[in-house]
Structure formats: C-alpha cells, structure tokens
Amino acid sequence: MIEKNEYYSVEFTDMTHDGMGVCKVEGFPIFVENALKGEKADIKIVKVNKSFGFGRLIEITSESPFRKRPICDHFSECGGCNLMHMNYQMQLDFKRYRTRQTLKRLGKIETEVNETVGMTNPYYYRNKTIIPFGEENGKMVSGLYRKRSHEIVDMKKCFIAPKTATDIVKFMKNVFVELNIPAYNEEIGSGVIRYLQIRNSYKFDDTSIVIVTKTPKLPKKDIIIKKIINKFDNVVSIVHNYNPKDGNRVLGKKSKVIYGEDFIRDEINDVHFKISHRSFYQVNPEQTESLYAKALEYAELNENDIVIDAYCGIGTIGLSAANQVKTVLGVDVVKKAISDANQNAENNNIKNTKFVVGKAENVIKSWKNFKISTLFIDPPRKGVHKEFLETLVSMQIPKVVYISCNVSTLARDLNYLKSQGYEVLETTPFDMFPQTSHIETVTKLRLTKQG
C-alpha cells in the first residue's frame, strides 16, 4: 500500500500530457513534475489517489541526456512554462508524441502525425501577455502566478513575453507605488490595480496596454499617461478597463480609450490586420504565419470555392485565404471581433468577404443553401458544439480544416466525424506555446461517404 510521505527509487517511463514524469511503484502509478522519461531518481509521495498518485523529486540519480537547465530564475515556483528543463528538440517530439497518443486513446483515429513544426528562437515569442498585480507583506508586486495558486510570483523578467512587455511591467509598477496607487487584494476585495494586458505587433512597432481596475475610475490617469508615452514611444493606444467582478476574468465589460485608439497593427501573410483589445488573436504570430500557411495547403483551394471561417475572430484565416477563394463566409460570437473582421476586410480592399455577429452553430444554417466547399474550424479550447458538428454533417462539406489548441477536445470532434463519413488524413502539430506543454494541431479531413 502506497502512502503520503514515504519515499522510493525509482525509473521514469512515461510523461503525462502537461509533461509530468509517469513511474510505477508496486504497479502504481506515481506522477511527478520535472522529471524526465528514461530518467532514475529518488522521490517522496505527497499525495495519494484512488488509482494514482503524486510524488516530490529529491534527487536525480540517473540523468536525462535531454534534459537542461532552465534559463528561468523562476521556473521552479512559477506556473508559466512546464516543459524549461526539456530541450527543445525533446519538447517538439514529446508534443507531437503527445497529439498521436491523445488521437489514438480519445479518439479512436489513427493517423499520419507530422512532425511538430518549431521556432528557430523559441523564447519571447508572446504578442500578448496578461500579468496580475497583488501584495505581498505589504509590497506591491507583479507577474505570474505561483503554480496551482492565486499567489503571485513577483517577476524579475519573462523568457516567453517580449522583453518590451517585462520592461513596461516593472516601469509601470514603480509608477503606480511613486503615486500611491495600490494592487488589488483578492483576499478582502480592496485596491486598484488588478492587471496589465500588454499586446506588440509582430510586424510593426506598436504596443497596447490595457489597465484594469478594481475600481470605475483610475486614479491621477493623466499623469499616467504622460508617464507612459514619455518612457515608451511605440505605444499606440492606452485602455482603462472596469472589472469589479471577483474571479480570474481579466477583462469587464467596461473600457474606454484614454490614449489612441484601440488597436494595433499586424501582419500575417501580406494581410494587413488591426487588432483591438478585446479581439482573438493568435499570440505567436511567427508560428501562426506557419500553422495559416499550413492550414491553406490542407484546403486545397480554388477560384471557385465558398469559404467558411467558423470563430473567425478578426478574419486572420478567411482574409488569408480570400485571394484564393469566390467567397469566405465567417462567424464569430465576439461583436467586436467581427467588426474588426469587416474593417480588416476593408482595409485590404478585399471585397469577397462576409463575417457575421452569431454562435457558428446557429449561424452556419442559414448557409446551407451556398454550396460550401470548405469549412475552416478554429474553436475555443473545449472544442466545437455538438449541433455545429451535426449542422456540418448536414451540410456535407467536402473539405473540412480543423485547427486545434485543445488535443483532447479535438479527438472526441475527430471522432464524431470520422463515424459521419469523414476520413482524418494526417495532423500536423505546431509549437505555439514554447517552453510549456500546449499544442496546437492542423487536421486535414475529407469527406469520404455521402450522408
């Protein structure tokens, strides 16, 4: 009987999906963060399930040849990155060994898994960066928080965001204790300054930062301002956002522009994009170049071809595919988003676009009488709505291109539509997310037996 506290040597011989190190003591299996497959160590369980457990690394007794010290001060405490102690060509076949297990346990599929497509420079790769503001003995303090914990991690720098974004973190946290303008406290609901959302332009040099508050109004926001576009001149556009709701929401549903406007621009494949605040934007926009490119190849387009771009957010797929296509059809249930979407279309003098406000599962009927030939799906993390999946079904879409940040969810989909006449013919993984253990996937699917 496996008990909290006692310690074994052990040999790893797997990794779950989030990269934790899977052994067995007495046919038991044993999780345990930081360890790597092949690897021999000594460990303390600490926690003790029905079918599993969780243990401690005490000592490394026989190394990882893949396995490297992270460059990180605050890898072993913050619950960014997960997968720093891989290197990164292990980190790329464990995401693409991840996604074929993941299809083939969940989904039944079995199918041609490329090899994950990495970043020649796999570090500061985030365009958009969310950090939490607190105390902390009575300090204000700023960045990450601690893994599996509200508790902040007060950052001395970030390996994954853009070094302008650590910069404008650390200026702004000694502007708000120089005019006394304190964090949030999440413990007793008091304070101002809740977080920093940080966007930069892959393509150009803009930066956004929207500062959300507890509070309706910001306090001395002139002096604010001021402070910011003197220190930082690639700042385009300053927003105050209002959320006094308790929870991990980021955003309310307040927010004013005080300095700008509210967007920034971007590119991704010779289309030109404006990105406001609130809108999806994929936040590796190097691999997304490449995971688009990707995704257009699997659809195999033509002249003639009726597009949709279901959760199209602001268009990025759509209008990257629209020269190629007669007509791209998008839908997405953000307000903002599709508004940008129009305006993107607009401003790329690209006149074969239509992008409505709606859930894709209600909208994409209304479309049945198209003859659509190709379907781009790119959902949320929990994946697509069932009646989508019966909807597209329905419609007999020759084409479907699945791109996933979700492997889970994206098997249980594959799998409904492989039993509706869809054959799954290869998958290709992409590292969007560096150093941690996300995957994001391309699936190329065709319609095979008519309904």
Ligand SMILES: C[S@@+](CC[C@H](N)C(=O)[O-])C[C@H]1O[C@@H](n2cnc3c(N)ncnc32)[C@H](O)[C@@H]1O
Contents of the next structure:
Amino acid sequence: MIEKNEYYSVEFTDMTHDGMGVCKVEGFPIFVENALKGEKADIKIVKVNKSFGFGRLIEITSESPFRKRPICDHFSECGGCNLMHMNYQMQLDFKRYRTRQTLKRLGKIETEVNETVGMTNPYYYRNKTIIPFGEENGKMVSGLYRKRSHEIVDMKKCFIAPKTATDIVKFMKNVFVELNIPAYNEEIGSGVIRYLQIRNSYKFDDTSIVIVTKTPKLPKKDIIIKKIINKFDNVVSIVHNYNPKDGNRVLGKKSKVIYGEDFIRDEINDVHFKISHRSFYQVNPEQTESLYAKALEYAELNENDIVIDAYCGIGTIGLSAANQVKTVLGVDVVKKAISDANQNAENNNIKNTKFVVGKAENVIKSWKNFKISTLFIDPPRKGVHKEFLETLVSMQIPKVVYISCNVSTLARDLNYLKSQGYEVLETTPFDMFPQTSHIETVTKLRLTKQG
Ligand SMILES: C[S@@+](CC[C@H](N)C(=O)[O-])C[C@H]1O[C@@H](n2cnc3c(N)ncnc32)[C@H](O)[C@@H]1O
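Please give the other form, namely the form predicted together with the named molecule, since only the form predicted on its own has been shown so far.
Full assembly next; the chain just shown is listed first.
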C-alpha cells in the first residue's frame, strides 16, 4: 500500500495527455510533473487517490536524451508551457502518439495518423495574448496564471507571445501604476483592471488592444490612449470592455471602441481578413496556412461542390475554398464573426459565399434541400453537437473534413460517424500550440455506406 511522503526509485514508461511522466509503484500508477518517458528518477509521493497518485521529482537518475532545458525562467511556476522540457521533435512525436492513442482508446478508430506538422521556429507564435492583472503584496502584477491556480505569475518575458505583446503589457502596467488605476482584486472585489487582450497581425503590422475592467468606466481613458499611441505606432484599435461578472470569462458583454476601428487586418493563403476583437481567429497564423491547405487537400474540391463551413468564425476556411467551388454556406453563433465573414467576402470580391448567424445544429437543417457535397467542421473544444451530427448523417454528405482542437471529443464524434457509414481515412496533427500539450488535427472522412 503506497502512502503519502514515501520515497521511491522509479522508471517512467508513459506520459499523460498533459505531459506528466507516468510510472508504476507496486503496479499503482503515479503521475509526476516534469518527468519524461524513458527516464529513471527518485520521487516522493505527494497525493494518493483510489486508483492513481501524484509524485514529486526529487532527482533524475537517468535522463532522457530528448530532455531540453526550458528556455523560460517561469517554466516551473507558470501553467502555460507544460512541454518546454521536451526537445521539439519529442513534442511533435508526443502529439502524434497522443492522437493515435486517443482515437484508438476513446473512439475505437484505427486510422493513419501522419507525423505532426511542426514549426521551424516554435516560439513567439501567438497572435493573441490575454494577460490577467492582479495584486500581490499591494503591488500590481500581470502575467499568466500559476499552475492549477488563479494566482498570477508576474511576467518578465514570454516565449510564446510576440515580443511586442510583452512590451505592451509591461508598458501598460507602468501606465496604470503611474495613473494610480488599481488592478482588480478578486478576493476583496475592489479595483479596476482585469485583463489586457492584445492581437497582432501576421502579415501586416496591425495591433489591437482590449482593456477589460471591472468598472463601467475606464478612468483617465484619454491619457491612456495618448500614451499608447505615442509609444506604439502600430496600434490601430483600442477597445474598452466592461466585465463586472466573476468567473473565467475574459470579455464582458459591453465593449466600446475608444481609438481607431474595431479590427486588425491579416491575410491567410492570399485572402484578406478583418478581425474584430470578439471574433475567433486561429492563434498561430503561420501554422493556420498549412492547416487550411491540408483541409482543402482533404476536401478534394471541384467547381460543382456546394460546401458548408460549419463553426466558421470569420469565414477563414470557406473563403479560402471559395474560388475552387460553386457555393460556400457558413454558420457561426457569434454575430460579429458573421458580419466580419460577409465583409471579408465583399473585400476579397468573393461572390459565391453566404454566412449566417445561428447555432450550427439548427441552421444546418435549413440547408437540407441543397445538394451539399462537402462539409468542413471546426467546432470548439466540446466538439460537434449531437443534433448536428445526426443531421449531417441524414443529409448523406459525401465528403467531410473535421478540424479539431480536442482529440477526445474528436474521437467521440468520429466513433459516431463511423457507426453511421463514414470511413475515417486519415488524420494529420498540426502543432498550432508549440511548448504546450494542446493538439490540433485535421481528419479526412468519406461516406462509404449509404444509409
Ligand atoms: C474553433 S473555432 C473555429 C473558427 C474558424 N473555423 C477558424 O478556423 O477560425 C469554433 C467556432 O465555433 C463557434 N461556435 C461555438 N458554438 C457554436 C454553435 N453551437 N454553432 C455555431 N458556431 C458555434 C465559435 O464562435 C467559434 O467561432
């Protein structure tokens, strides 16, 4: 019987989905942070549950050749980059392995899982950075959350956000301190500043800043704007968002553009996009170009295709496909994303698309009488709504391409589609989130048995 505070010498034989090393002590699985498969180490048991426990690394006695010294000083405390202790090839192999295992275990899917498509430089890739503000010992702090907590690690540097985002955060913190505008203190419910959201364009130099406050007013607004635009000439949009509600949601319902316009410009695979502060936009633009190219390849498009882009955001996939097909129909639940999508079609002189606001599971029913040949699905982490899946099966859509940011829900949905006559032909993981355990995949499906 294993007990807390005991010490063991172990060998790690597997890894959890979030990158912890897995070893067995007397046949009992123990998860240990910062340990790699293949390593031997001395550990201390820190928690024992009914069927598994947690340990702390005391000393590595045999180190993996794939271990890398994390380049970030915040690695041990920050909850952001949990794979930074693996070299990059190991991160890519880990993601391929996890995809294959999850599809097999949860979805009973045995399909070809290709090598993970990685980046040449897997740092500074995020085009959107959300930074919480808080107080520690009476001082303002801004950064990322400490692992499994709501405490903020005061950020000196970040290796996955672009350097300009880190510069803006540091600058804004000094401005708030100088103007005596306090951060929101969650515990006592007082203060003003909750978050900064910073978005950068990949192809242009545009940057937008959203200042989220607990209070309906942003104090000394005009001075803040002046200071920002004097310092950063690439800032094209500043938005004040009021979020009085407790909880993890970053943006509140009410926003006001206080400088410039509500968008930044960007370009993916030669299509121009305007992205407003609320619209979903893939966070790694360089990888997005390859991800969409693979999605279009899997769709094997032709000029007679009538295509649905479900969960379309600002229409990025549908607009990338538009010049190869007859018609694109897109749907997203966010009103502003759809107005961006229609505007983006107009700006690119694309005339064969129609994007509508609504829940995908409802809107798809109104397209039942179109002869849909191809469906792109790119749902949020919770996966595709069951009603949507049932409708797509009843419509007998022959070509389906499923883009997913959560392999567990992908496995569940593919299992259902397989049971309804779809063959899962292959999956390619894309490393959209280097240094972290998040996995993005594109999967090719074809209807092989008619219902
Ligand atoms: C992972 S994003 C994909 C966006 C887009 N395809 C892209 O690549 O940028 C998921 C999108 O699903 C939308 N969404 C969430 N639930 C939805 C629902 N029930 N019906 C339609 N859209 C939904 C979100 O607003 C978000 O834009």
